[in-house]
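Take a look at this one chain, the form predicted alone, written out in structure tokens.
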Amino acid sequence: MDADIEAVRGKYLNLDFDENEFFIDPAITTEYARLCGETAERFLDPEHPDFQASPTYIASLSGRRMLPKDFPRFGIGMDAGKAIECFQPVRPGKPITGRSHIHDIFTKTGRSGRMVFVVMRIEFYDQDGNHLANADSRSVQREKSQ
């Protein structure tokens, strides 16, 4: 890995740079589930004893910032995918807290040159501090040619 990426990793990895509160609205989560084609009643019926937001709903939540204020630019950026990891159900009708940090930074080299991948993670917690889920957003920056 190049020295400049190692320096960025050393400065930014696992450093919280944003915190945001979200109210999980039951009307929104049920409509989201319906539009996604969900059929399980626990995602569609607020009266269900195990009512919860569908796991992919968490990926629709975002913090105020995607990257730290002074994070360097390596080139033109593009979306490189999302991933969700659920530990406990997200319960509509209750607030949750999302804390953002850079989870990983790595490079790949292709025909067009070096590409820098950044994985920004939001960790979601309930009011009791229980870790509910992680949502990773990957971006790729194709390095500007010199």
Given for the second form:
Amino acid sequence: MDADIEAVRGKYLNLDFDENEFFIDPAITTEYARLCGETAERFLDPEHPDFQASPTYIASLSGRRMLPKDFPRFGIGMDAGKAIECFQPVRPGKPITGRSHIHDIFTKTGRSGRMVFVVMRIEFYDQDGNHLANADSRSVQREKSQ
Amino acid sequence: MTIATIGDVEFGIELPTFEPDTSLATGTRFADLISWDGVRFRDHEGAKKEGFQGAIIPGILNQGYLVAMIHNWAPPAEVVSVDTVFRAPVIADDSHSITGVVTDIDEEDGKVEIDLTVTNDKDETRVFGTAVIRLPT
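Output the form predicted in complex with its partner chain next; the form predicted alone has already been displayed.
Next comes the full complex, this chain leading.
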């Protein structure tokens, strides 16, 4: 691994840089599910005994910062994908807490030069501290030609 | 065939093709709902000025289509993970379809892995992803 990336990993990986509280509004999660084309009633009917937010809903929740305040810039950034992991359902009507950290930093080198990938993860917890889900945002920065 | 348990799933089986509502009205409503600013989600001409072919569907909505497709096929499925790559924008008001194929079955853990692809009517891949779901045993 390149020495500069190794140094950035050592400085930033797995350190929380943001914390935010989100109220999960049932009116929003049901409309979210409807627009996605969900048909399962547990996502659409607030009276359903297993009512919950659509699994991807957490990906729409963003913290106050996408990266740590002094995180280096390698080039122009682009969205490289999103991922979610679900451990327990997110129940609308209650607040959850999201904590952000840099989960991974790696590079790929092609004909046009080096690209730096950064994975920012938000971990979501309920009021009892149960880990509900993770939402990863991958960005890629293409380095400017020297 | 609707899937109720992991015993109903066969390796390599294709999910029924899903045709998501990629209308501009839906994309705009979704962007408003999650408070995403940007003319690119709301107006074809404005999006073209930003370099897109037309207004685009928010990436997260594309991820939501994938999960809705899974639940249409297997209503009791619990999503364990979804990993999505946005290869190219999904242009609003263009027709798209989503295909899926079962690539792994772990009967012991009750987990099924599915590869999913969003294509437009020119058969160009716009989004692809992998989902892992858990089904009753």
